[in-house]
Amino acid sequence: MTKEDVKGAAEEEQAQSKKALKKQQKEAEKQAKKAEKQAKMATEQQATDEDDFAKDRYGVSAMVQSQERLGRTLIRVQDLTPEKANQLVWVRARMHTIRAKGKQCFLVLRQQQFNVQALVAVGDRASKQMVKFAANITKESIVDVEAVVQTVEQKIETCTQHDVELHVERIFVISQADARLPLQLEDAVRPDVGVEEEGRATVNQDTRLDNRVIDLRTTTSQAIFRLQSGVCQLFRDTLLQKGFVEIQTPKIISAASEGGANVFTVSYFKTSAYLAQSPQLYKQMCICADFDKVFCIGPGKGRHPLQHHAPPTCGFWELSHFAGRHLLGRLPSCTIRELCIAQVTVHRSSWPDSLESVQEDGGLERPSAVFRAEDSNTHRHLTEFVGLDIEMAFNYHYHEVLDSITDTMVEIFKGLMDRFQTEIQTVCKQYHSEPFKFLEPTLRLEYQEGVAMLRAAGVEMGDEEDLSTPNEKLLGRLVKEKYDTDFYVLDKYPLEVRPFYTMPDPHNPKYSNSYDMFMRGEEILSGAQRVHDAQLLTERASHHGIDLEKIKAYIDSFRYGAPPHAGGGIGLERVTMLYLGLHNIRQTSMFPRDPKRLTP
């Protein structure tokens, strides 16, 4: 190395040392300034605390670990009315919105679907530090507030409690929310006007479902699921009053009801089991066991017509999920779709009425039951839903059962109108729809009358042709125009488009003792009188080319005396959706499951 190289290296090292020293000096100065600032803030805070006469009236409470049980009574937001004027109350609610203005801060406190305005203002009971504290509480935090209820001269239109406001004297944070929320609740409840308004954010469905815990806090979601709870309660109460017995049916079965391809498999000790699709087998067994009238809430069963262009007959697992555990294991392991591709013919008349239809686009659907392992992505289908099922023995005519079901539906509709007006109006503010209309007694049309109405509207279809989904919707509109009802029954379906165990019409062998019920032009229930005679059931099965050995256990269950009976199944989420006039079943499923969603 030359002298010049050595000299250059030394100069470079000296420059780096000076640079490092300068950097250290800057860092030291920075730390000194930071320490000085912290000391100054601490001094100011101490002086502030000494001057803050309200320092014990606000703050962040210690985590509630059940340290003690206070005798404090918390008032519900919905109970804050003018009758409580001038009363000092405690309220626990979420911080919905905050607006600070000078020496006062306006809060909106939300509790489920109700909210109230609150005011924190500098005065005898609140210091400026207390106002500042309230203004900096994060949205969605849970707070306890002690306040005086005051009536207002001008209604607060943005709050449900528009006749009063709270004048806050104490405020404590019970649970603090993160400052950054995945969605803003005011955006999530913005009215659905069909087009996005410039400058106003909206929340799409995936964002809602990805952050369902937040979305369920909206006033609209709260209203939807409280009304849905009402549907279950009214269904149960009405049937219990009618002498029905509530039953619980197995959800785990020993063999796949559709050959194993379209069901969900679960590990069951040293073997495999499957999630049940329909309670129908067990409902019918209970009728044969002399329970007479049964219902269950859980396994749902609905039927959508297999479209009329389906090829004629062959049965490959026709009654598999009714035939019992011993039969199920002997069914071929292939999907409906694969069979059709292989040109194995299937006719809808061999299907149990818990089966879904061919979709409008021609894709095959699997049964509408609690668990549906079919890749169906529509506005009204889920892979898991709640079913309301009914089965009932009757004396002489299946219309005894039909009347009982329609009476139950009417009682549900009336109960919702009487008890859930607040919820209905809350949903309507965001998703406007016409009030749901129904008649007493329920309108009942025969299938031939429905076909005649469609033909008069320009639809070309045969007498015994099944209704497509578009024709169902069109018929719903025609019925509404003519009879001014959103709920009706279509009775006496063609025998050839119904399951083989459906009782034929004794007066016209081309038709059957079966029915569907519709709300706003969409089917919510499918049912029928079941064939309860082993000999007739054998004849009907043979007529449809069904292997009698595969359904032997099912037929044998009627050899020991079975009363005439009928029933049907209703989808809870679909009833809620259609009653409220919503357009997607995911809005009425608390944590929806479909082929693309398994979380949260």
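As the structure is a computational prediction, the values presented were derived from the model and not from experiment. Numbering follows the first chain given and starts at 1. C-alpha atoms forming the largest set that superposes within 1.5 Å between two forms make up the rigid core. Compared with the form predicted in complex with the partner chain:
- For residue 22, the Cα coordinates differ by 2 angstroms or more between the two forms after the core has been superposed.
- Taking the rigid core as fixed, one finds a CA shift for residue 470 smaller than 2 Å between the two forms.
- Superposition of the core reveals a Cα shift of less than 2 Å for residue 81 between the two forms.
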The other form holds:
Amino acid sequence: MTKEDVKGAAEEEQAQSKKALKKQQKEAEKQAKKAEKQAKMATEQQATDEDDFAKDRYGVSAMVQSQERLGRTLIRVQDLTPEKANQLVWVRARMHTIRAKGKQCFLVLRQQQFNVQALVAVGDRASKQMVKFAANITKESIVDVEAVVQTVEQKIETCTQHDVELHVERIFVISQADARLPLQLEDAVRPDVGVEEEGRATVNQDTRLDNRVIDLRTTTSQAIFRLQSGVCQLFRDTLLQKGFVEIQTPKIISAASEGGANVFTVSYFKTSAYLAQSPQLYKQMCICADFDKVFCIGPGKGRHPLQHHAPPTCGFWELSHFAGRHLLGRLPSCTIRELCIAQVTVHRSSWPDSLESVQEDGGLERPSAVFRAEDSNTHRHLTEFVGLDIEMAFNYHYHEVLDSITDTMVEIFKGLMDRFQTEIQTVCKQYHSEPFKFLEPTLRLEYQEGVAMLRAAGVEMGDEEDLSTPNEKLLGRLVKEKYDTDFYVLDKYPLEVRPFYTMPDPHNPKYSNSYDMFMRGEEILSGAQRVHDAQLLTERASHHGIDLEKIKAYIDSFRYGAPPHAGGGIGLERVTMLYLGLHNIRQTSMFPRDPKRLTP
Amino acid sequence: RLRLYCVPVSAKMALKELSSLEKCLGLKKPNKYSTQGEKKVPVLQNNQGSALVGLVTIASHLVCEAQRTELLGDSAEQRAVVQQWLEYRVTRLDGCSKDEVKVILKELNQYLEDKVYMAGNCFTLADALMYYGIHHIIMELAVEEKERYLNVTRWFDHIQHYPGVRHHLPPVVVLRNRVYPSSQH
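Now that we've seen the form predicted on its own, could you pull up the form predicted in complex with the partner chain?
Now the complete complex, all chains and molecules, led by this one.
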């Protein structure tokens, strides 16, 4: 190394050490500052802790593990009315919205269809820290609140309980929600109309369905499914009163009932079986077994366009579904009930623990579903839906049965109108529609009359042609305009378009003793007088090209004296959808199944 | 049913139209027409050897022949408006695409909001040729669409019932009462 080099190196070293020194100094300063800050905060914290007189009036509660049974009565938000003014009450609800403003924090607490405003304000009951705590509770958390009910001078328009407010004295978090929610409930309840102008968001259907558990919490969803439960209940009550017997039919069968080749197959021990599309054949067999009037609320799967290769044999149920293979978890009924109440999402494709069949649960009516795999991914088709079916023996004319069915439908409509107004109004807030109208006695038109009305409106169709969906809808409009009813029956359909077991019309072989019922122009029920004569049934089945071997048991049930009978079936989701004037069946199916959706 | 909004121009249709027009005008002796070009533009050969080419040209000529010049308009303003719609017929309406149909119906619906006839207060050639030209579109409209373009439907129903106009075209059904509440539009 040269002298210069040495000098250079030395200078470098000096420079380096200077830099290092500076760096060290900076570090030290930083540390000092940090320590100072921490000390300051600590003293502040101490100070605030000392000042917090409301320390035990708020906080996050320990997880409820049934530590002790408190005899505390919790008041429903629905019951918070001016009558309870000045009372100190406990309420458990969800945090819907939070708005903090200085020394005050406004909360909206929500419980199912109802919500109420609550106020946490700095005063002799609440400290600054308590207000801060309340303001930081995450949305959707479940909280227990002790508060005084106060009447308000000005109506609180945004809450269902618009004439009271809760003045909070104690607030505890029972179950905390994650800060990041997959969707905002305020958005999920916003009506679609006029959204663009206001620049506010709504939630699209796929997001809702992917996060169904949260979507079902909205006031609208709560109302829809309570009303749906009501439909089921009214159906059952009305029929029981009419002397019907409720039956359960098998869902795993050996032959497709409608004669079609497109059904869901299930591996059944060493062979295959099918999932029933409808309880049709079994209902009829019950009539032949002298049950006279029966109904069942049952599940079914439908036809799908693709057939599948035999699944590998195994002891568990496996459902082949379209292109993939998915495992159908047959969850025991108690689990499903818990799912509804706790709203926990469970991935449906899990191995079943047991093969218990799904039973109805006592809480919300949850009858099991009907399966139908039509190749339609439409607004009104599900692959799995709930079917409410009726079958009845009659004396001389199938109109005896038709009248009974329309009577039941009218009782359902009336019951909904009388007992579910709250729910109907809640749904209308988000999805406006005209109230459902019907006539008494129910309007009944003959198919030929319907065709004539359509032709008068410019539609070209053949006498024996089936009604296409657009024509059904147009006919619904024409009927509404002429008769002012949203519900009517179309009687005497052409024979060719009905299933093989439909009784032909005695006076005109081109027509049949069959009928469809419509709500708001969409079909909800298909029914008919059934062929109860084994020989005629065999003829009709052959005419439709059905393999007689496959339905031998069915035909045989008519060989030993069978009463004349008729019936029909409705889809629960569709009836709810149309009664409320909604436009997509997925809105009325709790966990809908369609060609593209298998979860949650 | 296949919906054809833009009917391929056929010689048959063009000539049928002229034949109907002759009847409408009360001309006793039908002329002999031919067509030329891809678009089948009608041609009327006259005795002097020269030819009249084009629907509007021939139609106007027929009107004069029938001494019904009022059908081309009485005042200068009305004459201009008649010409405007005759031009609209051959330039916008004929051979329009599916997308353009909606635009045309919307335009016409707005125009006809406060008018009974296309030009002025009486029936003119504009009504006749617009009727012949738009018939195939109106025929394919669903009830709901007919109600959406209510003014076009009203004018159309009026013209198709006007004595002497319809001839070769089938009547289109127009319902008297609205079955779709207006809030749905």
